[in-house]
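As a starting point, one isolated chain is supplied in structure tokens, in the form predicted alone.
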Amino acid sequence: MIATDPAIEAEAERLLSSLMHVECDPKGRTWNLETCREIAPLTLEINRLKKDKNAVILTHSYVEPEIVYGVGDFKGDSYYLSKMAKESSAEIILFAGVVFMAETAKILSPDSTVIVPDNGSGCSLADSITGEEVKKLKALHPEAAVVCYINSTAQVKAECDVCVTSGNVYDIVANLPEKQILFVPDRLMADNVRAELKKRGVVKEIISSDGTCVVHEEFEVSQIDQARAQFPGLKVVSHPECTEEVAAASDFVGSTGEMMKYVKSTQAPYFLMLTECGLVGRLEVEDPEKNFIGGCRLCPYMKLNSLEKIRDALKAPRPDQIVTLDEDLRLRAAQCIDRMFELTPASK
């Protein structure tokens, strides 16, 4: 019989307590004790490095489950993780997500060293527009309030009046005094904001740029119709980065955090989650009684994160993994984000 390391065995048991519930695994893995033993040395090493270096790891819900439950200190959506970054006193913040999120952490925690495991982890929304392009749009619409979705670069945030997330976008845009809104970079979210404000009787002219999310733009109403026919009592949950038609056909539309709350508080025989598959994995862990019928999609950028990259970045980050921002740009971007915190209703 081969002797096992007690520390690795204990870590494998800890990992298994969460990961055993994950069925929607991006690599098709079955999470059993043997699978957990394979990653336990890595998670142990990463968690030791965090203590040694006074580091915290922020994990977006879309990254792989062994990152979220193995080494993450905080897990959630962009708004929640932005708050955690702002409140952090850690010397090092490692952001397991995508680059624009790590930039946001640096904007809010300038004294911390902010690390991104893979600087190729972009975002189709954030990469769809530059700060210079926002300047040109502003010149065309000088009377407009300039609103950017949080899925945007620091350069874009620095050119905008207020940042929004998918959880607070409707309330913030509705309450801005300007009647004309320049909204970047998500065209589909802009469509959903128009539809929601019309329901509320709020009159705004919303002008948008043309970015879309590579995950959420792909969902179609036909997918919903087929699922409803096959699974009576199904609840359809979608994100406002989806098309207006998909949002209208859904039972609930909300941010990543709001979708989680809805599923946890709603009784239904089945759920169709029209979002990134990482959220389904989290729900399988945190609410294993619920049944999910698939339909989610993978974000290729989020999946560039891995335990190995996290370990290496904590041990000796390369220059391209350390987020640096010009101080004037950082301060202007911080004003944009701070206004979001000021205008977000306390209930969000």
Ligand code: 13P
Second form
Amino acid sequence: MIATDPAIEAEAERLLSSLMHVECDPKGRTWNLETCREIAPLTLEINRLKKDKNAVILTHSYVEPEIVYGVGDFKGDSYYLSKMAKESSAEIILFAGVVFMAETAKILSPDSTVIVPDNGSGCSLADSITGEEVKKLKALHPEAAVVCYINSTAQVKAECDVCVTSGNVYDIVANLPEKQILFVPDRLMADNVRAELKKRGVVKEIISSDGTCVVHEEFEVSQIDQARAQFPGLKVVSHPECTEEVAAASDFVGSTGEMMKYVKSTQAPYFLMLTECGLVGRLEVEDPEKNFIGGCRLCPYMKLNSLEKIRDALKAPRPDQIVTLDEDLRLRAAQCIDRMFELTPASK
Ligand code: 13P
Ligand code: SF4
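The form predicted alone done, now the form predicted in complex with 1,3-dihydroxyacetonephosphate:
Full complex below, order starting with the chain above.
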């Protein structure tokens, strides 16, 4: 009989208690005691390194489930994770998400060393516009309030008046005094803001740049129609990075955090989640009674994170894994994010 290490066995059991529920695994893995035993030495090592180095790991819900449930200290959407970064007193913040999220953490927590496991983890929205391009747009629309979605670079944030996330965008834009809004970088989210303000009877002109999310732009109304015909009673849940048509055909639209809350508090025989698959994995773990039908898609950038990269970056980060920002730029970007915190309703 092969002798098993009790610490590894206990860690494998701990991992299994969450991961056994994940059916929507990005690599198609079936989680059982054997697969959990394989990753247990890594999660044990990472959790030990966190203690030794006074580090915390922030995990976006889109990263792989063994990261979220194996080593994540805080898990959630961009707004929640930004708040956690701002409140953190850890010496090291490792952000298992994408680069703009780690940059945001550095802007808000400048005394911490902020680490990103893979500096190639971009975002099609953040990469769609530069700070210089925003400056040019501002010159064309000098009267406009300049609003950036948090999925943007520090250079872009430094040029903007206020930042928003998918959870507060409608309220913040609706409450701004300016009648003209220059919204970057998400064109589809701008369409959704326009539609929502119309519903609320708020009159504003929204001008947007041309970015889109490679994951959310792909969802189509025909997919919703087909699913509704096949699964009576289905609830369709989407993200404001989807098209206006998809949002209009959905039962609920919100940030990934709000999507989770909606599913947890709604009784329905089936849910169609029009977002990244990681969120379905989280819901399978945290609300295992619910049924999800296919539909979600993978974000190639989020999936660049791995336990191995996290372990190596915590042990000895390479220069390209440490987020550094010019202090003047950081301060300008911080103003834009602080204004978001001031303008976000306390209920969020
Ligand atoms: P959330 O803040 O809603 O999690 O959105 C982040 C994101 O990148 C969605 O694609
Ligand atoms: Fe960016 Fe879309 Fe990936 Fe979110 S899902 S990080 S918006 S590319």
